[in-house]
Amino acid sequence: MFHSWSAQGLIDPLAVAGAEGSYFWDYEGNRYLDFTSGLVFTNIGYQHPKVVAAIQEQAAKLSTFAPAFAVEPRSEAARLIAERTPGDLDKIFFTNGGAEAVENAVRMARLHTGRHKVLAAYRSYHGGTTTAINLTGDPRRWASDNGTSGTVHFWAPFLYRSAFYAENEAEECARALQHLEDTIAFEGPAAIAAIVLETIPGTAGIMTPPPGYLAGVREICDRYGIVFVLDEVMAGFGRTGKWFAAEHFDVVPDLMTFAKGVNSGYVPLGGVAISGAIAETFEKRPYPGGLTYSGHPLACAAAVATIQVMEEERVVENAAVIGETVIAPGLRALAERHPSIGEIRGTGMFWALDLVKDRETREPLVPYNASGEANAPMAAFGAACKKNGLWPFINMNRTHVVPPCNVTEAEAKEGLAALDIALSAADEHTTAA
């Protein structure tokens, strides 16, 4: 194996021998409460018997067939999910994963508006194509940006680590929308195709935005006609409580992409929901773009299954109930004993504490991109984790609480108490230590 984002020989991957709901297990028999959901896509566990059950009848049926042909599970899981998206997001275009649906998006956005520059946030992701990798305002784009993709960067609103130099909520909203606005008028309105956001960012830190920026974000591109595009690859099905994160501001953009949790990663599969005024371009005029395995009909099925289990089970519900009433009071529970966290934030299943060396000045527990020696706290911190049974997702000086989005209570309050146990080795290199 090659392994992602990884030094080959520095790196000992664990043998997974097997997974079930919230958990899964190596061959030594040490067994883990999945605090990562995969990376943030078994929105409903592994192993869920009525999707695996869908996969198999179908694979029996029909295990494949190209993407220009109507089948079945293809349309069933276009519909379900258009049943679900905000506004007029009734078109449905399939791709194979997130990075896929953001690179057709931009596409997309380009040919309808005739324009090519992109607006992008720092602190993001949206993937590791081409184009996406160029949109992500994270160190993993350094490598692959050659500043020649059409991407620009712009600070999204984040109080904690503020570029404005805000006090409070309403002075970063506006001051960001500002910044926006600045951006847009030095790089020219009509050169600008599109502005990607994620919603709320996952791996960059998971930051809600302040009330009021993302209605202020459609509106400037509204005012410019710019191709207001939401990445809810990682916030989406379930994920902060509600099927798609947009519905928490109650703002429509006019290209949303998915992926992960549509189908709880069972299967491959990622899309985009599209509005019908860019449905409309492409009525007469071909899209130049498609995927061999575009609509896949096993990662359909699972879809499928998925959204059904989601309603049945009223999963998205847990994942608001849990959030709420355990989650967010176990944080803050925490945050009251362990220095080292700075800030608490999220929502659902969307959590990060923001590790910190020192409360007050809010410098980081290690640098940013920390690698090696540096990064000795965090290391030591998730090695306490997983001592304790718990596989945490850890990024920068971050560690995210992301479980599936049907944990039950106990299973929380279990990924809290190896919380707790695991932030005294954070604690340890903190000013108050």
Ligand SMILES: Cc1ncc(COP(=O)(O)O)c(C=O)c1O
The other form holds:
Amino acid sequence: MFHSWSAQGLIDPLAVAGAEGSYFWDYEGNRYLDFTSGLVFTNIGYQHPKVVAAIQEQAAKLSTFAPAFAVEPRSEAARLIAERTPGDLDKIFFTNGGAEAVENAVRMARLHTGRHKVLAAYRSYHGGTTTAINLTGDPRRWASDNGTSGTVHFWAPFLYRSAFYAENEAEECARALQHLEDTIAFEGPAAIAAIVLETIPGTAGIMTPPPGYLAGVREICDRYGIVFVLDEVMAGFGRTGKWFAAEHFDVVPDLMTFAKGVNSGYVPLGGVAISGAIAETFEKRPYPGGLTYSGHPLACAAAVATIQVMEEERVVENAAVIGETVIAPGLRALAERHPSIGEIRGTGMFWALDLVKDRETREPLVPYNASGEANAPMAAFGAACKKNGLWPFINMNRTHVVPPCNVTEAEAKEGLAALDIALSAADEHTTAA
Ligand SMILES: Cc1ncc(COP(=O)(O)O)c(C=O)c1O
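Now the other one: the form predicted in complex with the named molecule, given that the block above is the form predicted alone.
All chains and molecules follow, beginning with the one already shown.
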């Protein structure tokens, strides 16, 4: 195996023996509560019997078929997704994952507008393929940044580490929108095809935009004829306590990307939900894009079963309720006890703890993109989580609380208790220690 994003000689991957629900285990008898949902995709947990059965049944019936044909699970998955996406996002183009969804959304936007440039935010992740990685606003872009792919970055709102010296949400919102307006003015509005944003940025830190921001971006896009793309690869399918995060803000983008939670990652699947106006562009004109496995029957059968399970077991509601009644108060209580917690933020099953050396200065517990010795405080925190049976999501100076959306109250409390112990390891590296 050649592993992603890693120096091959410096890693020691855990050998996984099995998984069920919110847990997985190794061959040594260690069992972990998975507060990462894999890479934030097992929204209904591991090995849900109904989804496993649906994949098995589809494999026995028709395990594969070329994308140009109408195949039952493909049509049914598209219908179930389109029924849940906001507004008139009613046509579904299937891909094998999130990055391909972003690639195709950008291609659609460029062809629809006849323009080339695309604006995206610093502090974002959009995938590992050429356009998607160039849109990405984190260090994973640097090695692949070709600077000529027509992508331009700007600062999106994030009050805790404001790029605008704002002191409250209203100021942050107004200044971030003005900054976007200025960026557009200097890049040339008539050259810009799309603005691509994660509705709530995920791996970059779960920064819920302030009220009015996304509506403001929508208005700016309408004014300049720019396609508004919301990337819901991580935030979609129940993660935030709604089917799609856009519902929290009452905005409808022109294109919306999805993947991960659409079928809990049981079989690779992603896609783009397309508005009426953009679908119309390709009514008589061929869309120049496609994938051999677009709408793969096994992946789509898994999506149909996953969406049905999410309805039957009220998984989206569970994410909202456990988020509000267990995770939010639990994290607030941890913040009272642990000086390493600078800020907690999130909603549903989508939470971040911003860990700091000093609460006053907000200096991150480890420097931006730290590795080796400089990253030792976060490594100690991670090791303490694992020692206490919790598999944590860690990115730079943050840990994210992103368990499956059907996590139980008892599991959520078990995870919070393990975090409580592990955060003491982080506290030792603060100025309060
Ligand atoms: C918001 C967002 N967009 C796109 C991607 C890329 O998805 P994939 O890894 O399935 O290509 C990710 C993956 O984490 C993501 O979080």
